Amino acid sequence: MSSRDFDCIVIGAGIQGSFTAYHLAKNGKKALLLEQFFLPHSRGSSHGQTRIIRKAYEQDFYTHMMEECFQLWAQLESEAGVKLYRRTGLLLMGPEKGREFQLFKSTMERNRLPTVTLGPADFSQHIPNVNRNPGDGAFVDTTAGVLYADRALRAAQEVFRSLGGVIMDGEKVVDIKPGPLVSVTTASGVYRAKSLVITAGPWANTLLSHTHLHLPLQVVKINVCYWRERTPGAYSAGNRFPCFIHVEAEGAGHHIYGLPSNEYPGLMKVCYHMGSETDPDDRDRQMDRGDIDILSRYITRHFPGLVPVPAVLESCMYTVTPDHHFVLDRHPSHSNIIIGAGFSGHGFKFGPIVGKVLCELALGQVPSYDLSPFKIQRFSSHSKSAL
């Protein structure tokens, strides 16, 4: 092979990417990732230095994923010497008769999955300082947690680097000619590969526009926020306070997530699952704070040991799909090229799982999970191809 022929290109270097990357060295595969953005930035999804890691999830097939996922987690802090994963445990609340809150519980006690029930009289002894509502349900998933995004990201791109794989980073892709080898072109020249993965995030359009696919993918901003506490440590990871997410909750029309302090001492992340749709070459234009005045009322009424106006306001994309569901799947009309996108802000925790079914399916191999959720088909009425 030359220095331009390799068996795998990944373009994307975020969490899936790398992880893709990292899987198929381990494979023994000549890979290269290439990423539009010298390498570390923040203009994509992955950067950040929290992630929350849980295994309570609506549905069946991402808890069966986040078994293994917590294990490919631990291989990697193993591998790179270095702590990615911190326990606190996920309190989990809303409506306890709501359709969202019961799917939660149902699949935790469905899979017997470690979980602690708070009733109301109990609920300020172990949660101090949260303003229970009426009516609201609440468990903790005692197995989640934080994961530290940033330290992740590069720990995946070190090992993959450390196994003889190549990161080309600041080349930028501008094209993508199919066939038997497909041919990748940036500033810098023409790469070629038996199969391409791309995990591009807010860019998949852009790239797939190359192979007359588009996929009905909405990227949106999201404003990361953080908040003082009024007293130093009420909501910390040193005095266990853990990750949260209350679904349904009231006036929202979207789950509001939080990880206790820990990255900015004395301030909570506590942010609105969704935002307002943005190009992402143009997102700083984006200035929408309707999310924050909801997190404001929010935080006003549930957390009164926080003072209810950001003290650090931060940005990132998620690339939502209509389902929120993620696109694990081959091109329709080019079976070599690999498509992961659609992660709708929650994929980050499973970029060990995505990389490795990302490297089954650019290999031939039959994947180790059944990615039916994630077929590209399940959008025949919105996916358009010219081909």
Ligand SMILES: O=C(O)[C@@H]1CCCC=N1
The other form holds:
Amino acid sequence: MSSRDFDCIVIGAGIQGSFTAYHLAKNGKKALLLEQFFLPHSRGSSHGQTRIIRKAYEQDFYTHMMEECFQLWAQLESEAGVKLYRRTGLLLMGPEKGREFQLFKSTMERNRLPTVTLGPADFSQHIPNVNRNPGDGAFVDTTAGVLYADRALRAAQEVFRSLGGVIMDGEKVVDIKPGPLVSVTTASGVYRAKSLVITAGPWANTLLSHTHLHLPLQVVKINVCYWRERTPGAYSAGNRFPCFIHVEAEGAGHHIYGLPSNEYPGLMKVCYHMGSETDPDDRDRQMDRGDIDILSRYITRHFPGLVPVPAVLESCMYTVTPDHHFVLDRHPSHSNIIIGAGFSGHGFKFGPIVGKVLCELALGQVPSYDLSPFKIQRFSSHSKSAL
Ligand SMILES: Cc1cc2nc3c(=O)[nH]c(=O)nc-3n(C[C@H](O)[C@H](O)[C@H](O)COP(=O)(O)OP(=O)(O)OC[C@H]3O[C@@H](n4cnc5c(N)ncnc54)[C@H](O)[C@@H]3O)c2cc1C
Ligand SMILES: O=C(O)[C@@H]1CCCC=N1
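I've shown you the form predicted on its own. Could you give me the structure of the form predicted in complex with this ligand?
Complete assembly follows, chain above in first position.
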């Protein structure tokens, strides 16, 4: 095999591509991970200090993946010798009789997951400085917590490299030629491989256009807001304040979620789970702040211990599918091209399992999980294939 020939090429060194490369190397494969920007970078979806990890989901299929996911995160922690997870618990709130709250609650019950239900009487004792809506239900997913995202991405890449994997950063893929050996062109030349995995985040459709496939993906800019505690530590991980998700919060339209103050002392991250459409190459031209207004009103009402003006504003992007479920599938016309896309703002925690199943698909193996919720076929009325 020449130095430009690989068993598998992975395009995109975000969390999904990095974990795919990691699993390929663990399987003894010669793998190349190509990234358009110099690493680390803050232009995609996987950068930033923290992400939520939780088993609480509306659908069983996500909850089922999380069991092994927690184990794989722990494995990466020990391989890289770095702390990646902090247990905080996750408070789930929403109208008690509402559809979404009931879906979360029933998944927890069906799967017998460790849960603490908080009635109106014990809520303020366990969750101080939060005004609960009358009529809201609340429970805590006790194994949930925070993942240290930037560290985790670096750790997956370092382990991949330590296993002999090759990362070429600052190398944008400009063309893909499908075939039994797939050719991938960058400014530095052409690489070839038996299979190709495309994990290009917000640029998924740009890359897929070289294969005449278009998926119904919406790219949105997320304003990542941190809010100052009036009393430092009032909502801190150190004081056992949990992550939270508020579903069907009044006037919000989408979930509002938060993480305890931790990475920036005195600042709590509270965000809106949607943003405004953007061109990923021109993200910072999207200046819509409607979400920040919603958050300010929400914080005034529910988090009286936070100053309702963002103290720190960062940017990130979601790549959203119509049903908010991922795409984990083979290309409909080229079975050795594998696609991981559309993580819809909740994919980070699944990185180790997404990487595992994309690796399995790339190696022609039967995937460890039922991937039917993630098939491209479900978009048959949306996706355009010119083939
Ligand atoms: C603000 C925010 C909060 C979030 N919170 C959570 C959370 O709490 N919990 C959770 O589980 N998930 C969360 N997510 C979602 C999660 O972070 C994403 O689902 C995940 O990071 C997506 O990773 P990715 O690898 O698909 O994409 P990316 O990280 O964008 O990686 C794609 C990579 O491909 C590269 N690329 C693209 N085109 C090319 C090309 N032509 N050549 C070479 N390289 C290319 C890009 O530069 C990029 O590095 C959040 C996301 C955001 C934005
Ligand atoms: O995936 C997660 O846990 C977070 C919080 C809820 C909304 C999206 N991301």
